[in-house]
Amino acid sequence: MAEHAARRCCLGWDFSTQQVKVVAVDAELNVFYEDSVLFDRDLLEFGTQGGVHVHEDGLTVTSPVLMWVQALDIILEKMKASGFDFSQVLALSGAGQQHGSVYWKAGASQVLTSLSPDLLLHEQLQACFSIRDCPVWMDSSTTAQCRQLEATVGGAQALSCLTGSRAYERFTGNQIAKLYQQNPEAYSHTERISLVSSFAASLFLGSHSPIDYSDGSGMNLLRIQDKVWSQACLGACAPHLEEKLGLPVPSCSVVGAISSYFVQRYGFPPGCKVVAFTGDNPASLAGMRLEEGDIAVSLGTSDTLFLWLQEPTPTLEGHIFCNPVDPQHYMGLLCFKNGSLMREKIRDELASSSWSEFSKALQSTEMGNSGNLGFYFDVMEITPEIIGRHRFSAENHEVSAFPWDVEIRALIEGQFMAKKIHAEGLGYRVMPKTKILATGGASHNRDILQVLADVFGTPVYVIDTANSACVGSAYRAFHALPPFCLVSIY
């Protein structure tokens, strides 16, 4: 019996830009199974590059919705062939690439409720979408719709206060507005609009799954304070939009039991619960087990900050989302383009392309850099919108260069000071129990992490987040189970 109980698990799914991935996590929070399907490698017939289609204008970026469905079929069949025991799955949840949208054609709900276990999903859902290639987060073709939305509600700051972000081209409300304006017939034939996350949940439910608060707050449509759709924003985007979106739900909601299709074809238990799917960034916050006051810093090609916030202050930079773990709190997200590529450039220019020499510069200069300060943006930055290298001496005079070791410390301190300033702008405050969880390439450099700890005045820990969205989804599935099934997660 003990061995049998040890196999009880939750599944975490991730429908990301380039792949669909799954992990199985047991009651001790150990990952004991994982698999993935890479779109470019395993589904060549869809002709994607990096999981997407970039259109001729260079701005429109889409993905085939049936590719995602077929990827799910492939993984489930692989799991079945490997002998995976689906009967032990207590619950499942998942993540989807944020901001992408899926358009279910009128009549799709009837198909979802009457799926035949003798056929694969993609064979039965061929005619269920009014748009076969769906806009994803990489799309930047909706500038006109963004300006229209901001004008409707009184400007960019007013929209940010309302929805957590100013208007962004990739955000779903603006994508819906473009579809309605350019293809009104397809819009009129759409019975339901899903995010990638709620679309994936719908496949498991066998009915349209609601959008959760956390992923819903990446649409420029959800009022983040009272967590209902903004009527002004809906009206600015398209008619009858509220009925096509359905009512949003808390991110920890059990949205239903798994579809009989999965019970009959794969052997899931009828009582297996489907917990609301959310966005990949909120799911990663759950996967890293952030708590109030914590920060996660991903030091990669771009640098990204995840913040747990209690009282957010929306601004024109960064994003406020509803918290996927605690519905009373929020999460902040900040992204900086000039991350590791900028660090590598300075390393190559000043430290003989050697991280060892780079570290020596940090070790030989003092904290605070004797008042010398630098900000380095070789590509147009997101937060804030600025480009160029800017150096200031202790006397607050702009200078053209620093000594090589001062330059290196100025780069690293400047990067982390900017992160702290913008985090505080969103409402973040360092607390006595605050910790920073660092991941990404630069997190392997202890001297860089020491500067991070010095700037924020809090301890830094290194974590592996390779599967954070997947694992976070499995944690969220456990978290939504009745108390007698709960394990200590957060």
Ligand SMILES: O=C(CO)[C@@H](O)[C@H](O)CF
The other form holds:
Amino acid sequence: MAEHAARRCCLGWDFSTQQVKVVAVDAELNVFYEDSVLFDRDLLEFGTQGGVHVHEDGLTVTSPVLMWVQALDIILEKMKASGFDFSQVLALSGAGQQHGSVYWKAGASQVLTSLSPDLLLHEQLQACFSIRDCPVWMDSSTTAQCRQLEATVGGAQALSCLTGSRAYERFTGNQIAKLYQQNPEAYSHTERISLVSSFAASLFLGSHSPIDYSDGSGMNLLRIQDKVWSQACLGACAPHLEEKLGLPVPSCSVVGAISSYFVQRYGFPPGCKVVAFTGDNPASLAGMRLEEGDIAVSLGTSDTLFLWLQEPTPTLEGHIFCNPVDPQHYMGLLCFKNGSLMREKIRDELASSSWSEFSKALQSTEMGNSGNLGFYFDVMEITPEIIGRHRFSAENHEVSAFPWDVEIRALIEGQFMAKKIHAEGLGYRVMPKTKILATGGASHNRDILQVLADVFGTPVYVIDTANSACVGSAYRAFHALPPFCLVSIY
Ligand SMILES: O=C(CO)[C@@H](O)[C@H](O)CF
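Moving on from the form predicted on its own, kindly provide the form predicted together with this ligand as a structure.
Let's see the whole complex now, leading with the same chain.
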């Protein structure tokens, strides 16, 4: 990276599954610095694959917390060596993979407040965690805890109305319940439980940072309407949990000034503000500058829908989180496992593995596919839980096959109609100013995007979201500063 002219900026961090990444964004919202540390490549001593350890049971998935700490050390040392001018950083914020949890051992807060600038973070935090292998979002070992939690509050729909989601194995409350049940000693030695996002913020703050409303919505513990912990859910998971979590805060909160460690070791200004970190998906919503009524569709291996919602209707499918930008609003998240995986399989089977042949089928068939309808799930779908290929003729009879071009249109129209139906189930309504922001591999195919526009009846724009969580975090840092600090973001 070329020498950086000194200029006021904010930093956006992303502690994701596979890497720690940082971007520096100036007051004109230009990204002028970025760097990353990939866990599998740059921290070989931890032996992760895709940033995680999948345990022998095939269900338990964890990541070493000290790997995350060491990755931050490496990035900061690289920035320092490159001549990055930390004195220009007005504020920083960040994102973390959602649902993961970090368990700070009793006494950790004293260590955090008295870090020596002569040493790296990981050299000083070795003894600060009651467990070193943290459960992350890919874990699916807590089904028993999920059923127990739902039973406590009156069922799956009741839990969804309370916390925004039915119980999911990856959600943090169920993970905490499992730790308490299987390792009560570690739990009793824990002074604080952080999400990955608030853990990362704590490193910069030099004390325990609070959990924000948006990422806290991914725990099955936060009452999303009044933004307080649900006593019923806390009690169902583990004792004395509220004191270990601390009070949640609005995602736009300034949680404090950067710790003296970073001032003395790297030259950050003492007044550099730390803005609450949040989950990667809420941060991406901010990074894509989604506004009320907008939809973001990530067309990747699995498809993900981000919705800006004013009046959510929690259901058994998908998730409602508190909105990271406007604390009065919400965001919806819907994950569809059979995304590009299905599109590529049908392309290979019917269009000679060619996207141009695939497109010809969409060009040669009409919108509505003459009433033919198809739903294709070669792996167990998340939304809803179903598997198999299901085709229906215009006369509403189930059929075993369609002509190749009808099949291709049925796949794409079916995928997007399912998205619209489930989005409306969460309370989403297309508005006159609605726009769809499409990203991910399939967003490079205009014919697929045309079907998306036809199904939703709205314009579709393509955006690059490679750094959306990082950039969104930098935007959120600016957003927390006095208006003179930046051009308008929202
Ligand atoms: O579990 C998820 C959302 O509910 C994932 O998108 C994780 O946030 C990825 F880190």
